[in-house]
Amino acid sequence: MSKVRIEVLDRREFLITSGAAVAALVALTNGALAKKPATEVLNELTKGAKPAEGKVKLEMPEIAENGAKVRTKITVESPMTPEDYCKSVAIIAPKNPATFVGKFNFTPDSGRAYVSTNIRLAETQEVWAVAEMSDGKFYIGKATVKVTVGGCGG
């Protein structure tokens, strides 16, 4: 009878390995969307539905002195109950070389649908935040940012 040797990863090895796998999967998924025009990205995210105005508050500075680091805050009005919650929020920057900036997922356990991050903007543009709700509806918030220097292009 042959012996089978099973190696067990310690917690640190497991976290490093699983984190790298998730990062690779996200990069592949985001990369496919990033290369598409903003209207196609919006259409894919909303499954062809036209998002309604409201429920999404996108806060960004009117003028960004450095396009490489633009403060972005998104809040979605939602009770965040198992029956009624915000599933995700995506950021689209139509004039960036990579129009799909990113997507943040939520569950009712998140407590509230809120994101605070920095994004890169190539030039002055209107940025879109698109929320997907648990009932299948989509909402959009928009903000125009004037970029004075820096950004993706230099």
Second form
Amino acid sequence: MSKVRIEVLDRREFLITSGAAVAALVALTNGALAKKPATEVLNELTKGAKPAEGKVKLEMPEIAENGAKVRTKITVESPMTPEDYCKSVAIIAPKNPATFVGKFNFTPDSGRAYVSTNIRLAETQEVWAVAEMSDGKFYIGKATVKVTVGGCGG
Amino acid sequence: MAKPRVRVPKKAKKGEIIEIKTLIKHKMQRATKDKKTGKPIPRNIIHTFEAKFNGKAFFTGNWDTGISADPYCAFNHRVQESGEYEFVWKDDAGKTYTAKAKIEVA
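So the form predicted on its own is up there; where is the form predicted together with its partner chain?
Entire complex below, previous chain first.
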């Protein structure tokens, strides 16, 4: 009789532990699939450095009726000479399912650190443009866009 | 599916900074599931864009799913000599699309 009880306990214990293992696995998978937070993307881009405000002009509409296509213009103040130029500018949309939107790379031959494109915005948010200069410094520009209809099919 | 369109001025002065406009028809498909069947739809976006002048890349893009369908991209180039532009788009399906344009320095 007592033996049977032990067996029952063992099975229960097994169920509890295996249940916990499954829960842990689900949590892990969810973690991997979840979006990378914008701050993490920013840290990866700047290699941990904190970008300074200024130099980056991010032009976006205040209100976007359609989040699927939001005109985004970025101009970075830079002489664009071989000695001193803007290397790249990246767009981060912190509230999008994928926070990293894209990166545009310049060379001194670009003449101007300028790019105009269309991006998707899932919801109203503050968008970041992060510029990397040839001297290793980083600058950030921000713009808030009110989105009436989300652009990520949600 | 994809058909690139580019706008490059035909002529420029030496040292002039010109604007180039590019557009390509592409769905920029995010990885998702079919709403009816639940079957997974793989990601197929243009992830790489390159603008070259006389064979040398001067502007490139690394794009993610946040770039809108039918990606539009305008940028600048400082023209020093006559030559040919080549624009290249690469997508997840392994396809490469190219467009070319000539410019003359007066």
